[in-house]
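Just one chain follows, in the form predicted on its own, and it is written as structure tokens.
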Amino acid sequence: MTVVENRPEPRKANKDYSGLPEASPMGAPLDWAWLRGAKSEWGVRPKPSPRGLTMLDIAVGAYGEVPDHPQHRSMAPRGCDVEGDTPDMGYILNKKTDVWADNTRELYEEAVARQWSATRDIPWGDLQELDDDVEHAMCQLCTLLTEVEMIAADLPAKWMWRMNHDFIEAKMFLCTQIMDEARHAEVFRKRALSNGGGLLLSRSGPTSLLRTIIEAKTYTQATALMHLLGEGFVLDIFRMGELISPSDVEKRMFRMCMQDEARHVAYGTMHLRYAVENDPDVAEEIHEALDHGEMVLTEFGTAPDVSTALAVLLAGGVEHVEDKGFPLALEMTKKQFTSYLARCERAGVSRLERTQIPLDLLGIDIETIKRSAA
């Protein structure tokens, strides 16, 4: 946040407004109140940085300072002259440690200067007919991540209408990652139906973490499922996208969608680690919601249809599945646990001692989960 040092005292009216109309010419009654000054803070000047007038650059005096407890739950804007009898929107996430993280508003700017297009940012006229095991692997990896990136986008839908508009930056990054969803959606769906392949098989597995996700009983619990857990392994796929992809076009899919994936993740980590760090309480919340989430997602990790499509796409077919595939496809689950834990870590949620994860059984050391936290 940019801090004013000497913050100038409100702009006062330099005219008489005394001799304004009392009435418009229909005999309606004129309100000037808004002409002769108001509480707001005249004088407050941001000044735009090298990339523009940014949501960092306009948090200045008054207007930057988030409340912990917003007095009113209207959509008027935070800082301005709100009137008595303005209507309750009946919002429910009133608490800062609610929806807030610190990075939220450099968050929010990152976002919308990295929008792309999944129509034209895409060198789809490069696909290269693949083998027909491999193309297979590809659509089914991409008819799994059309279904549940969306989830992404629902679950922010789902909670943004009950957040106090006072929290507007948050309010406003959670759309940018609703398009960002929209479009992870329309790129591996493109990618199933563009190269003769299709979309193909759907199991329960799937819906079954996202219902669990979509179901949490507090945004917070949400927050946990989504991001840490959910997210954050779909992240680590498309870190690994290099390895799984059997061209170029596949790569440049994986890297776009990585860095919008990343943004989520690190608004996710860090609202609950500012809202560990304000309310220790709300940590066991978080727990419950994890210690469900975890065998949700173990189940689903280990389906047949996704590890084995993964394992093809990492020996580059079926003839080496057995001796390469299954051996890189056991080291990206260890990499998605590991970085799992890690962000636990970081969000200030320790699940070391608590995870039901059989860390022995996937070769995970616990001093690495540790550094990597650091």
Given for the second form:
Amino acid sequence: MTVVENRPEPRKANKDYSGLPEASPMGAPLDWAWLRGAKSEWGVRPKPSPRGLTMLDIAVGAYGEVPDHPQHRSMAPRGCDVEGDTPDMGYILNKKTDVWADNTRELYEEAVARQWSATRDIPWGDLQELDDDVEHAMCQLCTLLTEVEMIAADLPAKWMWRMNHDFIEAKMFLCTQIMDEARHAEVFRKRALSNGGGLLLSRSGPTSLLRTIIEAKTYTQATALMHLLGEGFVLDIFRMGELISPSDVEKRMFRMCMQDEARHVAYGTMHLRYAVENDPDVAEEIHEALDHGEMVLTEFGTAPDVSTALAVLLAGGVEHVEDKGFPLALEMTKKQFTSYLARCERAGVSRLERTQIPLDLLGIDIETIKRSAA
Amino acid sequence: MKIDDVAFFKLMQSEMNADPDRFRLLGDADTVFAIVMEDGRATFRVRIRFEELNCVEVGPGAPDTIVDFSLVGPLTAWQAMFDDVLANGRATGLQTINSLVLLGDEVRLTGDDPMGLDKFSRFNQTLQEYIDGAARAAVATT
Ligand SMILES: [Fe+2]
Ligand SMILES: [Fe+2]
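And the form predicted together with the partner chain, for comparison with the form predicted on its own?
Below is the entire complex, every chain and molecule, led by the chain shown above.
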């Protein structure tokens, strides 16, 4: 339990401010309380680290203490001397366990330091004409990715204004996620259009997954569905980049997205872990969301248009889609579910006894997952 | 050059530190990891630390040394990866570190800390550039 009210006494002014005017030249009353001694940690001087002054560097004294149950519901910055009767902004996520993760500050700094540009940092000029089937498959995958990426921006946006402002670092991290997702939507849209193919088919399948995520009843359920399940799967697609990319342009695109996506998954995993460790009752809430989410995601992942496009890319064309594409796709699906289940273990919400994913059918070895997560 | 030798990884360290612009695009990376090469009789282990745009430490890592993640595989697999890097100037095809770990046939990603394991993906391209530095180092030393 953190105690933010253990603030130091107001600093002793080293100048005499008693003679300052009580009213402005227009007659309006003046307030000098901020100068005469607000309740603050005056004199605290965070030391910049070699890279500059990071959010970790300034998490010092009371400024670094994130309360479990903030007293205020206003946008007053955490650590300042807050007036008693501040307005209520309508926050509903007022427990630290609702949004916090122990890696938020680190992930925020990392996100800021590792931004990239879909305009400048992808060698678009190196795109070569591809076989018709491969170009179609890449365009279909990019159509799908363009469609699903922005859910990971809309979802944090939906919840952020409901988060208590004392959890500013979590909100700041989510802002970086929103920027990342904008860039992901941008880069896949650009790839679809840039080599003469364009955007192809959008079916209703993805919508049920996206609606499940956006309509989650609590933020923690939403995080489980989006950061852990949805983005975990997308991360694994990006990790497959080298297997499905016809050229270095796509490889670069997937690799850069992979790094961003791993941050989002890292936040989600650690948020769920923090939530469950500090409030074990929340585990059931997460399980319920994942019971449904896994079903919807499986439908999405096995949708005929998604699986065929991926198989063609894995096979390098339609000629080998049956003998190479589908077997490799199955292998990749197995890896996706395996890494998802391992992530659940790390988040402290083991799904091994509860999941409806056909582990036997997919040839997933529970013992391996337990060992890798141990 | 022998790849199961700290000196080999120090060459890549020099290469990384001599070319911060190459790493600036990817941004700061802060992680410490181990590369472990098993060849039946002996195990070679090297510990590598990145800070910001630099590789600040390369040294022998004891088995109990604390790292964010370890990349463990047979010497032959590592040799094949570095041969590909040296032949092509950088890792190609399925010889990138990401692909090797994804396929998981030989090189495995291990570690006990979930936040540490994530760093393999979060800093993957910085790690790949570091490894690709073996080709530039080879050119520089011949
Ligand atoms: Fe994304
Ligand atoms: Fe994401």
